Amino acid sequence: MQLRNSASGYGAISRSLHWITVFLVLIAWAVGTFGDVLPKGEARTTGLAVHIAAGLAVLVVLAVRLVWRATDPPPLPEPTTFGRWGDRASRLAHYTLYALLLLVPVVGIAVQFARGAPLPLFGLADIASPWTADRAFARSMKEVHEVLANALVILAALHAAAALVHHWILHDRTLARMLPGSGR
C-alpha cells in the first residue's frame, strides 16, 4: 500500500481523507436535514451535537487535506476527450467543493453563536458565543447554512456522477484510482 500519491494514482492517505470527508459530510447533512423529525428533548439535542461534531470534523479533515495536498500533489488528471475544457471544469468543481467544505461549517458556527449558544468541541470543551443572541440573524444565517449545505451535497453528487461517467462511459481510471484498494 502506497501512502503518498504517485504520478498515476492517489495514495492511501489522500484516498482516506477523501472518503472520511464524504462520510462526515453525509452524516452532517443527513442529521441537519432530518434532525427536526427527532423527538424534542434528549434525542434532538444529541442530533444537534452529532451535527456540530461532524461539521467541526469536516473543518479538521479539510485542514489536514489542504496541508497534505500542499506536500503531496495529486496525480495528473486522466486524459479524456474533453481536453483542457474538461480539466478546467474539473478544477473549478474541486475548488468549489473545497470552498463549500470550509464555508458550510463556518456559517454553521455563526448560526450557533448567533443563537447565543456555546460551540461544543467534541464534548471536550465549549467556546462561548462572542455575540448576544439575535434570533433574526440566527434564522438568516441558518438559511444561508442550509443553502450552502445543499449546494455542497448537490455538487458532491455531480462530482460522483462525473466519476461514474469517467468509469462507465469514458473507460478511464479517474474513479478507480480513488477507490480503496485500487492498484497502481
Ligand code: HEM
Contents of the next structure:
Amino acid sequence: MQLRNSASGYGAISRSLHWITVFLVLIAWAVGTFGDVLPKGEARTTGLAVHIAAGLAVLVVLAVRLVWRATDPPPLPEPTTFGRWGDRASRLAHYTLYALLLLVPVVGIAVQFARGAPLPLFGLADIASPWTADRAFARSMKEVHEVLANALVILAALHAAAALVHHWILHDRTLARMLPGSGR
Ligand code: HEM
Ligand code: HEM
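Let's compare: the form predicted alone is above, so bring in the form predicted together with ligand HEM.
Once more the chain from above appears, this time first in line as the rest of the complex follows.
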C-alpha cells in the first residue's frame, strides 16, 4: 500500500493516524467516564494518569495529522446518490470532529490547571499550573469537558454508522478505503 493518499483512496499514513486516534479517544473516554468506579487512592490516581496520557496523545496525533493533511490532501468523496449535499454533510462532520479533537483535551488541561494541579507529560516531566486552585471554576470546566467529550463520542458514533451505511447499503468503497490494507 502506498504511503500517500491518491485522488481515489487514503494512503497508509492517513489510515494509521485515523485508527490510532480512534483507539486513543476510546481509551480516554472510557477511563474518563468509568474511572470513578476505581477505588480512591493509587488506583484512581493511575486511572487519571492513563486518562491524561491518552488525552494528550490525541492532541499530539492531531497535530501530526493536520500537518500531514496539509501536505497530503484527502481523496475525493466516493460518488453517491446523496450527491453534493451528502459530501457537504460529511465534510462538516469531519471538520467538527477535528474541532472536538482539539477542544476536548484543551479543556481537560484547563480542568487540571484550575485545580492547581500540574500537567504530567507522559511521566517524563510536569508542567506546573499557571493558575491558583479554584474549585468552582474547575467544576464548571469539568462539566464543559464532559459535555464536549460526550459530543465527540456521539458524533464519532454517527460518523461510524454513516460509514457502515456506505458499506452495507450503498455498496461503495468509502469504508473499505479507510480500512487497513484494502479498498484502493
Ligand atoms: C480526547 C481526549 C479526552 C476525552 C475523550 C476525555 C473525556 C473525559 C471524560 C468523559 C471525563 C469524565 C467527566 C465526568 O464524568 O465528570 C473526563 C474527566 C477528566 N479529564 Fe478528560 N478527556 C480527554 C482528555 C483529557 C486531557 C488531555 C486532560 C488533561 C489534563 C484531561 C483531564 C481530565 C480531568 C482532570 C478529569 C476529571 C477526572 C476526575 O475528576 O477524576 N482529559 N475526561
Ligand atoms: C473517535 C472516533 C473517530 C474519529 C474522531 C474519527 C474522525 C475522522 C475524521 C476527522 C475523518 C476525516 C479524515 C480526512 O480528513 O479526510 C474520518 C474519516 C473517516 N472515518 Fe472516522 N473517526 C472515528 C471513528 C470511525 C469509525 C469507528 C469508522 C468506521 C466504522 C470510521 C470510518 C471513517 C471513514 C470510512 C472515513 C473516510 C470518509 C471519507 O472517505 O469521506 N471512523 N474520521
